[in-house]
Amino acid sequence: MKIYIKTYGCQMNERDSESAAALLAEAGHTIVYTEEEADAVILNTCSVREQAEIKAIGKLGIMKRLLYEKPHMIFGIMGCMAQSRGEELLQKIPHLDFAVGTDNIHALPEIFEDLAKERAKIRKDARFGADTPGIDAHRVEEADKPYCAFISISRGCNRFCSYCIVPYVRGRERCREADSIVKEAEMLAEKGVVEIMLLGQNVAAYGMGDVLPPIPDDESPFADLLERISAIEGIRRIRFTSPHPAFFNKKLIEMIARLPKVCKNIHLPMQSGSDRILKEMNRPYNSAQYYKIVEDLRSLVPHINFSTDIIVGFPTETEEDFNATHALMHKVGFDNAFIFKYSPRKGTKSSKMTDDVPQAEKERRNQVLLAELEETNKRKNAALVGETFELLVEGPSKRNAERWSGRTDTFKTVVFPKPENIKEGDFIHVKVTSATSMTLYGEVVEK
């Protein structure tokens, strides 16, 4: 059969459509890149947001187009929508055929088996452990980055933000076994991956249990985990997202520092910088402690960057709490930054309070910090011109297929013009010549 899977959301469901393709792939069936030429649609659903559940929903509608021609066509759901509203959907939309929640996506070999013996509505949400089968499978070389590969290395969430839906629809936190991880890694590193993006909820926290911030400065197994990767032959260079605040200790800092394969970008979720916001949202940190994790790594690598999250127009937020958080962005000096202007979550602590900020003030608030953090970027990435990195080459640059980019360790995207003999995946060394707010320009100096 051919299956197109369409995905919406975060690293990790990216990570879980890959996992399903493999399996699907591995038990015969064909993964197709159209829904046009596809026997059968799988999305892959995301619950964080409103608008992405609203575009799944809509996609699912639009879709029921195919079966005129295609009678046989089966359509499925995956993901964080599907654990948290799977049965309500199958009731609700006469052409969607099964829903798999976030630990069953082993289970879909079985769920076409099924159906093409007998059409039926199918779910599968039960709780799995993190070691679920199929979790570490992977197309190494049918991946558009065959020299890039994720690895989840833990699922759901124990923290519980007041905003935040994940450990609803993901369940509590559990992490896989690091020997598993480990061997996961040394596969991929002989498939001719050189980086890898570990993946979690709260990546910091692996392996600690239930336990509460503050941690002690002296145990971390994700740090652990960092060093072992690190130590296998082949992988060059390793990402990690997304860490929570709170579990950032003087040990993992060190490591981070220590590792030459770590990469220097920490994506590193602020969400404000309101001591009384941060309360609110169940954040167990303050903004003088947050800083305090930047001054520690800046103070042992002082090249190293920060991307973050933001939310604006919390419940409550005053002018004086978004003022804070304007004023901690400027402080950091972030290189990216997501930022949302904040909607109510069905099923969250923040829904029950009222939404009492203006959408109109959400964004101009949401303006403000864009607008800060294009100055940050043209600032920061001038001072750059002159410098030389080695990048990891990704191929043809978008904007011009002459030109080829590639990322530096800190997740610079370099243009260059293209020299003979290279190819996506080799690793260059490039001399900044020239740089925008978004992109820096530069040439070749050594292959």
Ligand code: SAH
The other form holds:
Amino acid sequence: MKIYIKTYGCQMNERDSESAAALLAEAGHTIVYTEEEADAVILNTCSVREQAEIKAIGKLGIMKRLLYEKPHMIFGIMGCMAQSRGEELLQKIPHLDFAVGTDNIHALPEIFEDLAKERAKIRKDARFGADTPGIDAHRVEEADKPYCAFISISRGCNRFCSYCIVPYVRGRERCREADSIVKEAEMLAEKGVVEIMLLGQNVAAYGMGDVLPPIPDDESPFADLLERISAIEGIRRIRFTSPHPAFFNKKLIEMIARLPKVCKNIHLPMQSGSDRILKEMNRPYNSAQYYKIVEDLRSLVPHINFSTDIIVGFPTETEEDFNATHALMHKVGFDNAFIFKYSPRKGTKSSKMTDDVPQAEKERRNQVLLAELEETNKRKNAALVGETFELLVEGPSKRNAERWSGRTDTFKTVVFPKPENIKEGDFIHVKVTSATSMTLYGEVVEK
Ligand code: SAH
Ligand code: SF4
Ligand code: F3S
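Could I have the structure of this protein in the form predicted in complex with the ligand, to go alongside the form predicted alone above?
Zooming out: every chain and molecule, the one shown earlier first.
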């Protein structure tokens, strides 16, 4: 069967889609990249904000038209919304054939086998459980960027930030054994992968069990994991997302600084700069502790940069709270920020609070922070003109195929005229010649 998987949500979902594709391909199916070519479409769904759910449900509605031409077409959902609302959606949406929970990706080949046998019948399948076989299945050769791979190191989350639905849909945190993660990284390196992205909802807490912040300074199983993966020949770059600031300790900071392969771009979700709102969010750190991590890392690695997640319009957020967020954002000078308008999620603690910041005000606060980000980028990018960076080559740039682009270890995109004899996944050196707030431009140089 020709199967198209469309992914919504975060990198965990991207990674799960890849596992699903690998398992289905192994079972003899063909993975295709448009719904027109497909006999079956799986939407890998997200629940983190209401808009994410609306999008996927809307897409299912629109795709119903495909049934006119291909009455045998199969529709399924996987991912977070399938986990939390699978049964309900199977009832509500008659052309939806199956729903697979976040820990049941390995059930997909079997579901398709059953569906193929019983084509005529509409088959409802909701399989939810706790185990996660197939988590290490990859499709390196077919990947968009075959030189770069994601590894899930943990699933679920124990934090229960008051606004967040993830612990409810993905369950409690389960960490994989370090040996199995290292083995997966070695296998990927053998296939030519040079960059690894480690994924988890709270990677800094990897292997810590049930300890609550404040955590001790001298132990970090995640730092140990970084060290082991760093030792793998062939792996040149290691990234990770996301670490919770309350689990960032001295050992982790020093390890990041000490290991050259660990990329010097840290995604450090701040959520708010107001200590009162952070408390309401059940984020056990304050703005000073947050900033100290940034300072400590910068003192060891001056060129390190940061990205973040911020929520505007959390219930009771005043102008003063918002200004504190704006001020902390300005002080840190993020190179990237994902800014979200608060969206109440059913079952979470904050959904019991009144969603009292008007939509227009959330939008305004969003715009203020986006303008702040652009301003920072303009200033910081201009300061990089004249500097030379090592780039991992990603291929032709979006607008002009004569120009290629690549990433610095700080995750900056640099666009350059394509010289002969380079290919995607190569490392080259580029000197930056000009910059905008979005992009750096440069020329290839000998090191
Ligand atoms: N585990 C990751 C985040 C996963 S969700 C971490 O803690 O960093 C990604 C981002 O979505 C969060 O960082 C948060 O900024 C945002 N988010 C989560 N729930 C939200 C909600 N109810 N409304 C708006 N944004 C939300
Ligand atoms: Fe959600 Fe908080 Fe867990 Fe991140 S750490 S997934 S924001 S509960
Ligand atoms: Fe969305 Fe699930 Fe990721 S809710 S953000 S896809 S963990």
